[in-house]
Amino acid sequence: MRVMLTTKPLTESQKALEKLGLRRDIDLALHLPLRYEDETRIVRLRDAPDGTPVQIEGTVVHQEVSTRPRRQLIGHLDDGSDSCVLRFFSFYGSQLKTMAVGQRLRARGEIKGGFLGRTMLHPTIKRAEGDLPTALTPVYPTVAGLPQAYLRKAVLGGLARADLSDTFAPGDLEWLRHAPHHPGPTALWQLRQALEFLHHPTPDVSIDTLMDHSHPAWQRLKAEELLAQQLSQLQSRRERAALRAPALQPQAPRALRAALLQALPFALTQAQERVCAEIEHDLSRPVPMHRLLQGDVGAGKTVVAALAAVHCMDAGWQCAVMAPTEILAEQHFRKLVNWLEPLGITTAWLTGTQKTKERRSMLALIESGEAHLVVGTHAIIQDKVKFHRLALAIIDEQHRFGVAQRLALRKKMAVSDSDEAGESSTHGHEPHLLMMSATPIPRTLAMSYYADLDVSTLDELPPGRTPIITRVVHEARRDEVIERIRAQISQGRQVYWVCPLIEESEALDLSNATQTHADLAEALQGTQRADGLPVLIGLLHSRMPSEDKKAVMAAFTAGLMSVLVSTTVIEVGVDVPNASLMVIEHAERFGLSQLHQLRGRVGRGAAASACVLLYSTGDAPRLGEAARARLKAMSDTNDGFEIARRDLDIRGPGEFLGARQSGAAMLRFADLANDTALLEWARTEAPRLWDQHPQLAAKHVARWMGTKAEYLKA
């Protein structure tokens, strides 16, 4: 007899739990409340303050469904000291029964006074039965189809079943209590004790300490979470150290490197020299380099990347450079070809918009090994691309690539190596990986989310870079800005005008690039260039055909075009030394690091440069707090490291991480701005726990990260 096995379909509530990522008991236990409701006490109506959530109890003395001015359920509740109207504009039949005349109810909500008496709008109601609860009622983050009652029951069950045994090493709690810079004995609660309290706190607790996460129970959870993050990053670093990579040890006299340095029209800064030495040391070792190269706009990351590439090629291997956009990839391609082609280096170019014949030619060059260097977009990681001897991958603007894309590039490293006897043997090598970012990483982020990386910092700008003056200007002064553009053109300079959208949007009242281009063309009629050539105004946006983009950029780079109206496709990589004015329209809509990147397109030559941040308040009387903070930071400083620090304060870590942690949990509980002491403790404790108590360490990572720790390796 054959037995048919069937799987019971998930209910809507179970599907909703899946959507929230609540699959394990520990996931439920760590799903903490957004806020709390105090149902532990009853407030008499005569004592209930207006504007504050309270719970009242009384008898329903009147009920009606009114249709004027709109359909609504109205009930009158009397507790003997006063009466209150309960008003519902959307309601169910069950609420009609619950609020029947004569029924004794408990209602929780915010009381507001008015012409028609005191009112609760859409209160939570239930029959006044049983004793009052002894703990605050949790209100959890949820999604559609997942009622609070179901979620509370699920969390309670998960909390009861979850293994919450201690994964700290013996003595760690006392060590943490006395750790340098630690705020005191606030992390000494046991994990189960802390979680049970946070799910059901007693009514005498200070709500502020629950909401700002300063309560000792929260401190324990933040210590746990930061330790899990540090352990997973350390695990990733150690696992990578056990892998094999080509040891790139060029033969003396390192001809390509020497020739490149001699050909460069400038000398390296001390910071560039230091960083190049760090990278070359990593490349010479038989373990995969995993290094982040960070530096401010214009600090000279491209030449460092070029020197890393020639180190690789001096050793007889291929190098790939991947950029997030075709414009940025082409900027790299042109600059690298200009430097390296005279040295006899063949460079291949790969993008998704190439014609078939050119693409086939490039693929053949790459597979044969004739192309020493490959530059392109994500097209580099497509299946048809076969490298001959790839050893180094350089990823620019790494935060704009997803985890899957970085993992795909690493898998390209299935190379054929030769042993000393000359016989070919295939080994599964890992590539050396150099990731570049023009957004400096604040120290606390480098200590936490980037703890698995080695970080090299270009903290010195090349000589000759002129300071950029930044002005914040209301859009009402637009005509003054256009006059400034006219003056710049008359002096032979070039101008960027950046718009945030390509087309009109009803949701965002923003000028589009096409209309701005037409308006500027009309406003600048009759303007004379210093060389007598006609004033050309270009338009660049992401929806243009690739060939049109190239033509526009070529004309602007060559100085034939005076003004370039663009969307943010020119955010990084564009280098036109003659451009001396950047106008950013609706600057209040941009992120801080994006504003800093855009500003960095000017100030690249000897001429004094300026950035004008045009802002609009729309129908509001003033800018929002976050927008004001961003624009103030831009006007206060040109220092990218200070900009990054303020950006972290304003927007949190997501601005810096981009897709790096896609699929992995961000820090849910710890706050890098306020929990530096706990982060320092976790950094110290993680290697100690792995070395002395590896089973506890593995259990701790599994509890907090689950399968998500894999994404930290990308």
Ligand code: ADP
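Note that the coordinates shown come from a computational prediction; the quantities given were computed from them, not determined experimentally. Numbering follows the first chain given and starts at 1. Each form is matched to the other, and the largest set of C-alpha atoms that superpose within 1.5 Å is called the rigid core. First, how it differs from the form predicted in complex with the ligand.
Relative to the superposed core, Pro203 undergoes a C-alpha shift of no less than 2 Å between these two forms. For Ala277, the Cα coordinates differ by under 2 angstroms between these two forms after the core has been superposed. With the core superposed, Phe641 shows a C-alpha displacement below 2 Å between these two forms.
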Contents of the next structure:
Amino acid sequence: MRVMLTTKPLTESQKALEKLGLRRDIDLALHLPLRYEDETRIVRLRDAPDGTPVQIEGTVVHQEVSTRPRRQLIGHLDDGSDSCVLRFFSFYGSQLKTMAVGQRLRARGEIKGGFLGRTMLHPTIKRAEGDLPTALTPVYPTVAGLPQAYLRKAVLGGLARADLSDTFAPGDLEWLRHAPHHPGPTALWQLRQALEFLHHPTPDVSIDTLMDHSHPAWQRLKAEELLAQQLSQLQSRRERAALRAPALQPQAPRALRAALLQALPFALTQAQERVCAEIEHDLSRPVPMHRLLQGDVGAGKTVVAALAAVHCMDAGWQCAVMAPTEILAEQHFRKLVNWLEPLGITTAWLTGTQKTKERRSMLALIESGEAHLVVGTHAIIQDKVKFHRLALAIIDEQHRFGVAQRLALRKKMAVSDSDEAGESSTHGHEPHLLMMSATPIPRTLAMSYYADLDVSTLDELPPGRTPIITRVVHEARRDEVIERIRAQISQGRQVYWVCPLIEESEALDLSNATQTHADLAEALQGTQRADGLPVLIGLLHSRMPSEDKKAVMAAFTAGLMSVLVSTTVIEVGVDVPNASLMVIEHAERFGLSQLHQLRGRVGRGAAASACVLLYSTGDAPRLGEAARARLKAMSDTNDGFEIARRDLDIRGPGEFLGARQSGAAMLRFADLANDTALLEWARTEAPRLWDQHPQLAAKHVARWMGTKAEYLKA
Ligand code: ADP
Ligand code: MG
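With the form predicted alone in hand, show me what the form predicted in complex with the ligand looks like.
So here's everything in the complex, that chain up top.
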């Protein structure tokens, strides 16, 4: 007997719908057109202007397939007022039929005057049958294997079936109407009304207001979306407020803190004092802290992290510090050990590449609680690691971790020692989280995107820094750059040379760096160091064994190595104050925030520092516009916040955040740069709706977020 399949396999088109994330009726209803085509009107040929899209209808009076100068299909359409050539350079057999002489046709396209007379090149054609549609025809974003016709039908079905009942609180539409910069009474659109309109707008609408999303129907959609985002962040914020964390209240005299401050070779800046106070305040509460510490490169975040760690340890708890790369973790480890070991703190070190034996002894130190501080890479969040009494996790360069890793961290740490009994148990506790980032996010984005995070900002650099001079230099002047390097070396300074990024291939990256290293070594022959030591030129790239990387970094940090040629592995965190020159090759290929991060490797000491951005236009006569804007921003300013604003301008919010928050849910409709009034409204409205109409709030989040809500918490 044959086995009957109960479920039919998905068709190509169904699979493509899945791929677009269009699973629920509501997802289909919210899949909005990219643009529209106007098939509602027929324009008489005599009245049809050249160069704008029109639909004409007439009879085919001539057809030919000619082969000169190229193979092409030519038809003549006559509508009684005039005639027009329809011309196709590629065509199907079916089009020959549709365009048979005597057929009545509708053709849509732009008319241009041409060699053969007025011509439509590659128009959309169909038989003239039935009434004209009364609404504009939507054109949806789609993927390969999903024809518009199929998608239109699917969306229409979804739109009809979806529950689109209103989830705004009564009175909200009124509020919206009075929101600043709001288009006014016309904004009182219901969700169903707005969606039906946006899928099938009437032809009298101003297309511009649809395209720039200023139409009241769009305003409603954007308000919906922003409210959903604010609600889901509020939800995670409130869920967090219901969680318990150890209240870290060290007893006076807070010995470790005092000793650390005493030992530091500098006094804290006011900004550092302020953010430390903010952090310590959060840590002393029984609710998990989720705080983002943002500060420009070189602002001194590490010492703030150390003081937070010390606050935690003074209260008798463990602290973990996690960094995205081994080089950076290693550097934190060295610095923290340097500061804290003299105070009697034992620090454990965890990384994916360490030897089993070492690893075992580290795990034992952590589990027994003998290590008060744990520093490492994401090895820290692996299963084997059991903390004794973890209360604070510090994540450096948090945007470099994937969303999934951040979620894993929170989950793991929350349960890491929940099975432990006795007084030291942290059962049911979440750790406090301090995330650090040198990639500042402009205020509007921060308040929307990080609504679940409290943000502390270091807006002041430590004193005594000399601003970095940045020069944009064509690669033809490489020799002059080499001369500058010589001068720096002979003054006992150190130099970074960062090699170009070749996206397609890590192997190419490597050969490039190797070649540059060899070339530089040759070009710099005969250079003398003031102290008489030999001039060493090192090479660092991500494929090197970690022992070698460590050795190279150590030599550079100790000042034994004069030049460090590297791929972007040094991008974040590396701190060698004696380095005074940064050369970035093919700077035009790098993103703005990456350039700024790289530049931040110099200017960390008192010496005047410089950054040279070497660029090449390749075969093109000049650089592209975006590349030029990036290099200009770099030479105009050293201020990370200003750089971030420019980056936002150049790329737009979607991409700007996308690079930082891979995997996170993006806003599809609202534009944070322009929809600030709606965003402010959503921010005030979210808590009100949540408190006064919890069912509406829950329904709204489910409708908009689907399965994405979880990601917003990371
Ligand atoms: P980032 O914020 O980029 O992580 P770091 O923490 O690496 O910056 O600090 C950059 C440099 O500034 C380090 O060498 C650090 O010791 C030094 N530093 C930090 N705070 C101060 C301060 N208040 N006064 C002087 N130097 C400081
Ligand atoms: Mg740092």
